[in-house]
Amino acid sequence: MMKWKTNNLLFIHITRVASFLILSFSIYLFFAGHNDPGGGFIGGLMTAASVLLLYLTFDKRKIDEMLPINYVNFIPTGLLIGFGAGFIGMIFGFPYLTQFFDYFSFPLIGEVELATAVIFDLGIYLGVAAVALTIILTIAGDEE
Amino acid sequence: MSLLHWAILIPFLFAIIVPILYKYIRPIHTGWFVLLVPSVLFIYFSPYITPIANGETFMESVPWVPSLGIQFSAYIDGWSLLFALLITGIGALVVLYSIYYLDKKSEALNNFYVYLLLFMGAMLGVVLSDNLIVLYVFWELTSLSSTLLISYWYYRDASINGAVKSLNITVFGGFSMLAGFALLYVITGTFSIQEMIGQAGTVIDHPLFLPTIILILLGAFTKSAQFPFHIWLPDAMEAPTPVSAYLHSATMVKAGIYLVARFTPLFGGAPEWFWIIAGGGLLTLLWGSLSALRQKDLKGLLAYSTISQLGMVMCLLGLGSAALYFDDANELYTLAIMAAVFHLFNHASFKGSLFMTAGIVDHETGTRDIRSLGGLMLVMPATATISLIGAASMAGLPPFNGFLSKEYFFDAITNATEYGIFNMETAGMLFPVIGWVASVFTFIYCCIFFFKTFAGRFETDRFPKKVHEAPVGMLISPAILAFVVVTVGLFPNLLSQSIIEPSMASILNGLPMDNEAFSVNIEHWHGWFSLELWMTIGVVAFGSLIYAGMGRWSKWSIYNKNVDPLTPVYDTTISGTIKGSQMITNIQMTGRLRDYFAFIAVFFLIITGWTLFRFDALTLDTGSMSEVTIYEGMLIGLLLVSVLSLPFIQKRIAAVVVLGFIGFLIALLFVNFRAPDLALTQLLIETVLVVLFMLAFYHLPELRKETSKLTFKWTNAIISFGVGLLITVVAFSAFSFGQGNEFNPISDYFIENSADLAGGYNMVNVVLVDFRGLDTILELLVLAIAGLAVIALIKLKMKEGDDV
């Protein structure tokens, strides 16, 4: 990927605050996906906005280094998780990709609801972080 | 989840593990292992045996697709059981005799054996389930499995070319079979088997009863490799000799047979129905023995045999479902079922006796032709005396269990007459002539078989190895199997109350049970006056004679003449719609984008436009609109502001700007509309999108002015005009048409279950993770196959002259 020709001190900065926050922020909103905007679809293109803007911002060599990463992985995981979950509703001999969810009291916490979409929508935002990813990234990577 | 349907599942969940054992267990065969499944299913099916011939049936359900009557359900009765038997039994045997057989240092085990236990798995599947669907998705399956089997040594030609063959039609058949199914559901109104056999009638006289029965028989005569479609079957043999033990003689290509018994309660009784299926197969039996005569490859033999002896049973499963036709069981009739099933056990039995010879006889010999072979009898006895049961079972010689079938088969023919019933009375003649006839050539083929093969002078230099007898292990199955021809054939009625009995009661379900024309007795000597006897004696005499005179014959030309003559028909239509789709890819596929996008358009004007006039869709009413208000009119005139400047545009960054703005402006709109899933996932995408843009922008050229033609731009104007319009149309109509009528829009049910059935307050979000899931992890499935595809275009691109 090519780099920015001048270093743009500003841009540099804010990038190494923002990206973190952003980061974070696309994590509270797949949690946040059931009663809230947000979602494993929504949370997974956060999350690789974020890490683009990494990116965009330092030379690709650079950040290889800081996530050494292959993103391409994360696509079956993603795709296994989602698809996996399904079962947990055939074990109980429930139709395929039944979930539940129910509500528990925890010490500290408080009532929390615990769903088992959230492991399907896991699925999906792993799945869709390293789609996006490994599409920019490739496109980006290419020498030619 | 019941065990049965673990039962089913254990071969895949086992094919998972497989290329982990292969990988860290090297020294031992992978085969070990893999020999476990099968075994540890017979021993479980074995059990079933005692209640299932005391006339119980069992059946369990597991939801799948509830909404649409979709179950997995299984459900064992005689006829399943003996196909279970059949496939864990032989499945057994076939792996055993397959460790010895491929070699473990030079082989890739675990694919074979993956794909033997996908196979063995999905043939399961479809012989238990009781759902038509899912009765589908094993039988595709099945299709599926068998072509990595046929194509296992995928760097031969010729094995690709079968493994190619074979799909193509058996694939081609199971479509139908689909939309034969679908039509089925149409009468019935249920996918479950046993539930429509309880309206056999209404079928039957049902307008679209011809349609439903032709395509599902296409889907079980592809599959069975009855005549026309047996093509396939010739070019299966590239497959290793286990999985042709397996595939073609003892399971794959009696799934037709299976499906045409197990739908003969529902549509038997019918003249299409008994005409097609006694005629094809008379017509197949015929092909398959006299083609059988010319071929010069052992397995290639083997292969016709399976064909005419398949069509054999077709026809006397063809013949017994006329006993629907009255009320009560018929010892005429029954006697043509009875036969059905003994022979197709007996047919398991030898020929995957033979297959696994012809295999040694290859693997110790180093070829299979039947020219070079000869003498190896002193060599290898064993062989010799097993292959020697397997034939002569296999040409209808006494003591042998193929003597008894055969018998019970001339007995149903030559009855055939005296049906009184779908001018049987006078077309009857034809079937105990063609079936006498075939029988001859079959014996004459069993002869070529054994004797070309074993007898004769043997010299050492004939052979492309040194020849030794095979070792005890691969001998082990083949031995086996010849032994159950021999003690059936001595003790017949082991099976009839077990085995045989059970399952005519599951193929003419419906018939009175207790009758004693459903009581099994196979007896060896019929009396001297028994027409079958003097058939039998003609068979082997006249049989004998003509292999006498081989010498003379076997210079004609049409002896000579190796391929089918039906392979060019095949070969010709493959090869015209390879032509004829490249003709059209050439007019459609220009290569410019902005090609392909009129055309889309121009479809979707065609047919949504003509859909709208055709049912009197149009209608605008414009008095229940709610007011619009100074934002949205606001973001609408920037929207349209912003997509009218876009054609002016001639900077291409500025091009993506514009195109930029425009979608944010829609996140906008959506944030207007209290949206905010999807303005979040709009915004979202967008600035990929843009992002993308830019990154691909430093690979584009600059933009060049348009060079077009005044004609094409105006064209284009008026599509894209022309699906505005539409599409302005199409809104403004759906919404009308939902304020005039009392339509209850899907969204409110979801707005009303999504807390209480879900327990979410997402609304969006709850649609995609819980009451819409599948939608959602198979757009997942479709993003990662395009993310895929965009790795393989770049970084693997192709060299000049590259193959796909």
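Numbering follows the first chain given and starts at 1. For clarity, a rigid core is taken as the largest C-alpha set superposing within 1.5 Å between two forms. Please read all numbers here as calculations on a predicted model, not as lab measurements. What changes on going to the form predicted on its own:
- In the core-superposed comparison between these two forms, Pro68 has its Cα shifted by less than 2 Å.
- With the core held fixed, Glu113 shows a CA shift below 2 Å between these two forms.
- Core-superposed comparison between these two forms: the Cα of Gly93 travels less than 2 Å.
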Contents of the next structure:
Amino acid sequence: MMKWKTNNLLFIHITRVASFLILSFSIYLFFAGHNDPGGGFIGGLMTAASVLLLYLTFDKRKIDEMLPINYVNFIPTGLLIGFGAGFIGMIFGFPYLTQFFDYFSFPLIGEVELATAVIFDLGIYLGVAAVALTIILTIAGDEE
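Let's compare: the form predicted in complex with its partner chain is above, so bring in the form predicted on its own.
Here we give the lone chain, stripped of any partners or molecules.
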């Protein structure tokens, strides 16, 4: 078993900035996904990549202290949100997974489109990020 400690100050600071930028772009892709390329799947993968970059730079123990999250719990949560989003249309007598949208005006933001597809994408986003992080961290934690 190899002990590796990061002493490179430049590497640590670049990772912090890069991880923030990747996470910000993943959130942008998540919200842009129902009209443009992107969505919950690629947003979830990029979120996992941003967290994994932190795991690669810092010690697993340190990241687990900073982010005390059990990623496995987000898998069924994402599935339930995605599955439940399909029933929104059925409540109003439409087929399963029917998308609704409308434009709303908010102070300081202006006119914004809100769609039920975002709820479905949220379930995909959570599920994909959790599955990717769980698989990679499980493989990385295997020390045999």
